[in-house]
Each structure stands twice: as C-alpha cells, then as structure tokens.
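Just the one chain here, laid out as structure tokens, in the form predicted alone.
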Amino acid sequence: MTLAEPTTSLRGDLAVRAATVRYGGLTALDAFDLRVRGGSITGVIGPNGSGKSTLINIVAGITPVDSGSVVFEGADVTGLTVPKRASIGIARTFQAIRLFDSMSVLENVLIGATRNYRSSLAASVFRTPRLKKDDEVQRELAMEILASFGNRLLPRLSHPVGTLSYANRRRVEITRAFMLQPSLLLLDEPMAGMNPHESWELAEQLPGLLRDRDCSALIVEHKMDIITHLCSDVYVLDHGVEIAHGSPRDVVKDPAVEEAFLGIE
C-alpha cells in the first residue's frame, strides 16, 4: 500500500500579493509580496517610515489596499472588515498599547474573549447556566495564558491595568490577543519601550505561546537581535519596497540592508 503524501495545513497561512497603498502622493507600500507559512514566525524590519505599520494594518483590515490582495488560509480576505477578520482568526497588538486603564488585568484580558461566547443576549441578561459555563471556560483559558508569563500577571489579576509596569501592560495586551484564539497573530513592535531584560524574557516566551496555540505570527520589530532569535524568515522594507528577504543571517549581511539602516554604501 502506498501512503499518501501529507497535506499542508492552511491554518495561520498568510499571503500578501502585490499590495500597494498610497496616501496622496506618497506610496507607503509598492507592489509588496509577503508570505507567512502556518506555524512560523515571520519578521519585518525597516527604517522608520518604511511601510511596516501599513503592512500590519492592511492584514488586520484597518487600511484598504489600492491594488493587490490579502489571502488568509486560502481565502481572499481583501474586502473583509476588521471584525470579520478577527472572527476568522486574525488578532493583533498595537505599537502604542491600547488597554482600559481603570479595569483590572483579568477584565482587560476577558474582553478578548467576547467572540468566543455562544450564549445569547437574553442569556447574558438573565445569567443562565449556559452563560455561567461560558464564563467558566473563558476564565480558565485566560488563567492558562496568563500563567505562560510566570508570576508576572497572576498575582495582579485584580489590579487596575493603569498601575502596572509598561512591560506587564504589554503582556496583558498580548494575552488579550490570544484570548481570541487566533491562528495568526500580528505583533506591531511588541518589545517597544521594554528594557533588554524584559525584551528577551518576552522573546523566550513567545515561541511557546504560539506553538501551544497552533498560531503563526507576523512581527514588526526594530530590535534585530530579537528578530534573529524569533524568526526563520525576514523581510526588509524601505520606502514601501522589499529590499531584502531571507533568513536573518542572510538579511543582516545584505549590502542593501546595511545601506538602509547604517548609511553604508
């Protein structure tokens, strides 16, 4: 008997095809192609203003493309709204943390689980057994993800987020994104504002978090040592155009990358 070749799972697979975005006379992305294979961590680097955040925004659905397409898990999602993309498994964090400072850590995290509830509006009003079961399931998931950060957040579940350190606020935001149970996580400079120790602690934890939840990631980051540690595949953007693509080792040696980052010709 001949064994069939294993099929390639599309879970978490992303393809950006010839994406162009213009703001008036400025071209933020120019016919840009990118691939994130399911289960992988792909990095994007580039100088300020190179188009990195625009890339994240077109994948999340915040910014429309003028031409080109975004394909997620084999389906063209170019015309889908942000909520619809979130509902099919695309989650993101922001360069500037967006949390509700007066709410507790656990309350902020559970906001990310809103789409996971199966209960009706009436059930939420009357607090039915079905709703209580939903609450229990989502709280268990929240505690599981929070535990991935050791004791950074678990002892602070009832603390208002506004009283936390910057690094812990970032951890809360990432936990909230995982509560959506995504298959693709978009991380827009997740280590921004962190000191080297905090950055490396998060870099050590992220691969396990992603692997345990069968989730791929697209990460935009300025810290090249973090990108080298996390990513198997790296794209380099400059003025909306790809100037290099490959493994981290190959990319850092590319003369075009040296010129863009260091001014070396």
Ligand code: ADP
Second form
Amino acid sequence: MTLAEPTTSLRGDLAVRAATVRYGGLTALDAFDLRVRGGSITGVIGPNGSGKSTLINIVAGITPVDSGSVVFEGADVTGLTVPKRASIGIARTFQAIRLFDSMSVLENVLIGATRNYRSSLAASVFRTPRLKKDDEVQRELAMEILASFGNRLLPRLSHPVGTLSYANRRRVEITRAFMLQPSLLLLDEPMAGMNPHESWELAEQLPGLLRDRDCSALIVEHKMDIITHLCSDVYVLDHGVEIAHGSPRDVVKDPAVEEAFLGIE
Ligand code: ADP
Ligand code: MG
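Let's compare: the form predicted alone is above, so bring in the form predicted together with adenosine-5'-diphosphate (ADP).
Every chain and every other molecule in the complex is listed next, the one we just looked at coming first.
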C-alpha cells in the first residue's frame, strides 16, 4: 500500500460556516459561509456597511459570532482569542492603519515578530546569545519582506512612521503582518487611500509576497479591476448575506451585484 499524496493542503485553509453577527437589532452577518482554499487569494466586495470588516473581525477573533463557526486549517478556532489565532498563523491589516507613529519603520515591523522568539523573558533581560541570534533572524526576515517593496521602505528604515506617506504606512503594516509568518493574511481594504498607481503597484506585489511565504489571503477591496487581477474566487456581500459568489468575471455580470452597487462606484 502506498500513501496517497494529499490533493489540497490544509495550510492557510479557512472555512467560515453559517456565521451570524448581530449588533442590537442589526444583523451585520447573516448565516454567512465562505471558504478560502490554502494558497489562494479570495476576495470580498460589497457596499459600505455590508459586513466586510465584520467578516475579517470574526476570522481574526476581534468580534465574536452569535452563531456559526470559524474553522482554520481543519480546526475549529471559534473560541480562540486574537493572540491565540495570531500564534497559529492568522495575521491581518486594519481598514484604518494601526501603527506606532513615533517609532521607526524597522521598529514597527519588528513588533510583528514577537511570536517568533524562542527566548524567555530572562533571556531578554540578560541578552543571551540565543536572543541575539533571534534578533538577527528576525532582522533578516524583516529586510527580506521590506525589500519586496523595492525602494519604497528600504531607504526609510529609521524614519518615524508618522512622517511616511499613506501608501508607505500601508506597506509597513503589511510587512508587520508578514513578520508573524502567517499562513493566512486578512487584508481589510489595503488599497484604500492609495492612488491608482500605488494600488496597482501593491496589487502586483501581493501575489508574489504571498506565494513566497506560502500564505493564502482574504482581501476586502472596492476596486473591482484589482479584485479581478488578484482573486480566483470572489464573494459579494450585501446587508450581511452573500448575493453572489464565483470567479470575478462571473460575479460582475450578475444582475444582483449590479443592483447592489448601483450608484456606488
Ligand atoms: P463594511 O466593512 O462592509 O463597510 P461593517 O462590517 O463595518 O461593514 O459593518 C456592517 C454593519 O454593522 C454596518 O451597518 C455597521 O454600522 C454595523 N456595525 C459594525 N460594527 C459595529 C459595532 N461595533 N456596533 C454596532 N454596529 C456595528
Ligand atoms: Mg469595512
């Protein structure tokens, strides 16, 4: 007997099952199902207030579900805290960037590496060789990811993040998320506030970054042409329910999608 090769990898695989989130009388997500296959980039679009950030937040663990479940790499993670989910490989960026403005680019990025340290607290007090080795490894990883953005961040490693352009702050946030060495990256409108040139630059860099790190992604994005470029699979949300799902080409042709977006773009 030979062992069969697994046809699909569980790494980075996400399943949201019948997830419902209520805020008082408002149902932000209504029995919503979604699947992100390992290694894929899956997109979510929908009008403002349709539940996109709520979806990202239930996967990251910030928002609890009222019913339903979140299954990551085959395990039910619905009850796990945000740090616990981060420690098993779920990283995210925020719709409104969250960085330490007075700290440098490199400092902000290295904060994301905390979970990769094998050293103990005592080691950090006494600066043991193992800690120095950890520092070195993390710094190398940081430089590698920062270099993926060409010359956008490398010349600015010591600049306070608050002095950077919006697009560069977004790049710092993405780098910090990758420092967690995630297998799933959640991106909530990463191109919001970027001009078309910057948006496309990021759209062209993301697939390679994700592939090199064996990471899948769930991306919320308004620009349909960018979703079409990045994603094999797209979900369209409206008022917390799926109104369309499929390839980008198919969902844009869907009359329900046209109606939901009428007067929006
Ligand atoms: P999107 O990201 O698609 O714009 P959200 O997921 O942020 O939508 O919000 C979905 C709905 O839930 C909106 O009507 C929003 O006002 C509401 N909502 C989101 N967060 C909260 C909250 N913490 N308390 C109350 N209502 C909320
Ligand atoms: Mg949102």
